[in-house]
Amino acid sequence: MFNVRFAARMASPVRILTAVPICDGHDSAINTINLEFIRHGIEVVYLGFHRYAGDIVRAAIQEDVGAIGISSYNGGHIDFFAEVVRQLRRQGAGDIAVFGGGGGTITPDDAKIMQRQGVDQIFFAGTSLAAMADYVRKHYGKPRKKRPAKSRSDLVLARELTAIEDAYAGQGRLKQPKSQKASARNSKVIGFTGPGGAGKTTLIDELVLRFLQNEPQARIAILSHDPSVIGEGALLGDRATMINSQHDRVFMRSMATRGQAGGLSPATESCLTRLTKADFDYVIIETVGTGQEALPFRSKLIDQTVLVMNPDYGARLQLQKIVMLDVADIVVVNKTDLDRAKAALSEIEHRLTQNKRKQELVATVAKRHRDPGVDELYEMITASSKGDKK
């Protein structure tokens, strides 16, 4: 469990977003830099490569980062960096700094132009990784001011989630007004858990596509988790594999566990409470890859629990040890294009019959576009939602 004694001494980590622009697939440099930042206690939200300026700005606002780091090797850096700065200012998020580099691609003369356009810092070839990390820690870890109430809703919500995380970092807990606890929820909350490598993030991204296409007015929030140790950094990388979720009707927030076991963060429940009070139709929460003992969703805020597995879980005996099989509402066997899928489905179905309660089992190949198994999962979730509304 989260240790309040340690939390009282732990400041909120510096939090940045890194990305590679569109038409640029060079990600080896940014991956190396990300790892160095993490070693220096920085939380890095990695958006991935081949990203549009609008995607970068949307993610930076939702993640409420102190700065955006862009690695650019395609020669279009002057215009691209300037466009990111322009969009941040247009969205009311001009307090988010922009920095970056590109080896020998960005010249000193280019950097002068870029800095006049609002870019904060350019790192040139030969700059040590430690120097980059020191600069980020020094310049982008300052406390953030509360956003004006008239700001765009995503700006306000993102800053409120940051305040919740900061409160846990400083106190170990956050007291909520009784009026907030008693207020009605507006969203259906679906919890996804399962072992690492089962394909949870890809499955969620494909599920989001169904929501967006079939429910033109629906808004979706995603609360995603990655592991970290108290006082150290984290690579928050789920956004890097998201394609369909790069959408204005999707609000995604990445959270580090910050030392708490079980797949969630100390601040998760309070952040989830806040999201369910916003104007989202669905809130999807994804845990860290979990093991046999994990029971992450003990909160009454979760309406439906989805366990995602792959066929390669080991011998049949292993199924008896997976506690989540007893409590999940839906069990998804993903990657059923693998050879062992048919046997795994049979074994898991037999295991579920021992629970003597209604549980759904569905087979998916989430990486396959328009996979019928994901369609079936969407129908299961929305059928339950329709029933709740009646």
The other form holds:
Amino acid sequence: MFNVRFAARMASPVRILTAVPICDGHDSAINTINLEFIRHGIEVVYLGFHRYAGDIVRAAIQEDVGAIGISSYNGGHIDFFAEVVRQLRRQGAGDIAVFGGGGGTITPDDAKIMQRQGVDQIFFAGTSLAAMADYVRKHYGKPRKKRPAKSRSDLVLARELTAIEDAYAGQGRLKQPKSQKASARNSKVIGFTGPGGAGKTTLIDELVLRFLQNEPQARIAILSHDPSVIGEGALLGDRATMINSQHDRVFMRSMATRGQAGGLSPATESCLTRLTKADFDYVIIETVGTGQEALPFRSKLIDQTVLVMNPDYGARLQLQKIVMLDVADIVVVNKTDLDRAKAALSEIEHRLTQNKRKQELVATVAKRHRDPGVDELYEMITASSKGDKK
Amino acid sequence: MSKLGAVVESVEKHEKFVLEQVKRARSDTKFGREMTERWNKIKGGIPIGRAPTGLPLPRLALPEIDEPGEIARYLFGDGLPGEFPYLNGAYREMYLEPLEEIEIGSYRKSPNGKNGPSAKSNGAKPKVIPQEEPTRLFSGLMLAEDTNKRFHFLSAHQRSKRLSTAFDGPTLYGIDSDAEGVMGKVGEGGVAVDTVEDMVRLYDGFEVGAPNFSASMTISGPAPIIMAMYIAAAKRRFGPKVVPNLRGTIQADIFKEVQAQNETIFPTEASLRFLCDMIEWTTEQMPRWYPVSISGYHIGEAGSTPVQQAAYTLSNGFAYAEMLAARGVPVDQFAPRLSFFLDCGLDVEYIALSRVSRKIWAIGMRDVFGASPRGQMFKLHTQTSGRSLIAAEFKNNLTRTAAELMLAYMNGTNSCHSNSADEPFTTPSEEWIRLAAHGQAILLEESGIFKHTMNMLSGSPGMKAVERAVEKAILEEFREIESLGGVMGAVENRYQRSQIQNAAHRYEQQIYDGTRPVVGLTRYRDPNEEPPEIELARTPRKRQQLQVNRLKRFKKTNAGKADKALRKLAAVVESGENTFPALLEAAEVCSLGQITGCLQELVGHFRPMV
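Having gone through the form predicted on its own, I am curious about the other one (the form predicted together with the partner chain); can you provide its structure?
Below, the chain from earlier opens the complete complex, with every other chain and molecule after it.
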């Protein structure tokens, strides 16, 4: 099921999720702390600021983190932390630890109450960044405990994905999963790639919004990738921008490349296989921002590949070198509100006609609400899926 | 290319112009003589006051120069206080004690640059017009009536009622107090405002249309909605005629939210549209209102360097000016209604930061936007740095704030908030907020530092050195932003955000590697320090529930009218017309959350940047 050649690129790092509570935009402290954590080799899934307790808990379960770190500066921390702990326990994920801080706003007396309510640790004002990182590495890096067999499907799936990632890191052995009951639905797998800054994440999130709105039963999985810094951790920040994807019908997993070049992780293929066997209508996979020679998707599991570009790709000469233009099923030129858009579209169209195969080209402004280009892309993806779902 | 590039050019051109004037004053005898005569006339017209010790002192300090070139350099390069390019001050006189005794010359300007009665009135003692206090204390806690009580406490001893309002988290994000998941946040860190009724309670007992009253509201994401509620509440209490008399400021600065503070709720373009709609409406209908306070404070608090703070704030200001001009709002309608808000910390740059900002703003507004003098003035509110205050041995915060206050007034700020020492822990308690207010009174009223002579440090070599270095660095930042396509382009590239985050990270590292000593934390720490006894301002659950119940009742009473108002608002949003009049109607019968929800349905949600 997986290839041992790729194993042991990097040891499996400590993995945590950080966030700032609802109605709180104070992200300066957490941004600094995140940077320090990744310097200490920790993988940080960052959910962003102004986040509901429910969103934090859902994300922590799906990402299968060892702990949740909450940075609160706007008051109401006793209620908020307690709510996060309560929801974790209710969902059978009480093994995920909760820690946090709020400068001087969380007093020692508050901390006592919070710890009684199940919070693991509060860092007070004046704690050094290094001390925090040490604590996290020491306490939240232990192998995940087993969860009761009857856990909710998200919990099971999330832990299986962790096992796959750990196996590639040379830790633990991957049990061949028991033969999965063939899922009632078959997932359609769509791969998104393209250079950094083209707006892939925003585009995917806008598509998710359309899936959710138009298909009230559909379940979607997203595998999103961010680079690991060699020898250090990774900041997995896509969730912070993907506001529509924080939804009970969306299962999202942020993966660090863990030392592999090319925009994906060593464990991607196996994780993808696992996801296609689960109960998802769509599985979306997003690569790290790639270069012109990248050809990240070699998997046969991918039904449709989408290349997302930005009108500022440089001169026409550069266009000839972008290998993905030959293989993508759909080419999206995003940010077409920029000046160069018209020229870019016609150049790319010309380039695609040379390929002499059926490739679609679509212009989008993903950041615009209700963008007709994104609607068109949604139609392209769903239209083809109706006929040729495997 | 945005107009920022043109601003850089205009500042450089102005520097060249100043050098030419210096040269000319030295080579052209007639011009040189004119300079000397003008200088002597200015000096001769300066009144002399007396310190309580009897020491005579000029009301305006000027450098001791008599060489025509140097005179030209001062007059054109720095300008007298109240004169272009306003380096030394937006007004001729600030913070000075009312003049009682005139020894030399006739003096016609009263404090804050407004024309007062002539000082010479038949030998009789001149009538003293008390100056408006520059002290503003930001407050907001629990429910509207609790904040109202705090407002009365703070302003009881002041001639002018200047209320500065902090809102709680749900309000800042346009969310109602009865929304799922916000219980615990209601009334925390600021006041909960859901409806026009809360707004009535908030300023109860104050005559909001009176000349000695002004309200400032620190809110940006839903600012146009809150502004509409403020107007609706004023109309309820005093009738429609009060509207043109309303005086105050609403922060409404979307750019800094996207760059640093993160309290924004609609996509940036939509937010900017609602903002410009409001500015266009208020600058026409409420000529005494400041509809946007272009804020560096939160950029500084998020961790920027002082230069980044000034550069991003000024460039944001120029970007707003560019947008309003592009809409066809006349520059002399909007430019005088733009005001600024900066942070003042302990870094050395702060000794001159606002001085340089005034100069760059004036040159840019005059030469690029064609603004008249009132539109060239950089009107500034300063707040001492919250970030510089720490929890360990927190009473030291009094000294930090005092030093920052000194810097702020040396920069000629027009108004100032001093932080309370207990701020690392809580919304300030009455004890510490009183000390903070008195800190300003001690500096301005008790000490003689600012009372007798304006322009004390102008032209000092140290000040000049910092001014030069800061100006150069700000222009460098402008060039960088311009190369990314101006403010909007830089925002989309998350340039400002990443610069601020890097600076914040560096700052933290410097604290722990010892580059930045912090007394009581990394130096001279008391190993036996006990956690302080601090009175915490927390909103009891019962109060929060009261707010929720009142809101539910309001929604029930107004249900039918609210639907109608929201449908009308939606139609206006879709049509592209100015949304503010429809917001005004909706604010009468809808809650903040209802209006936010309606708008988000139409224009989408803000997508955060990491």
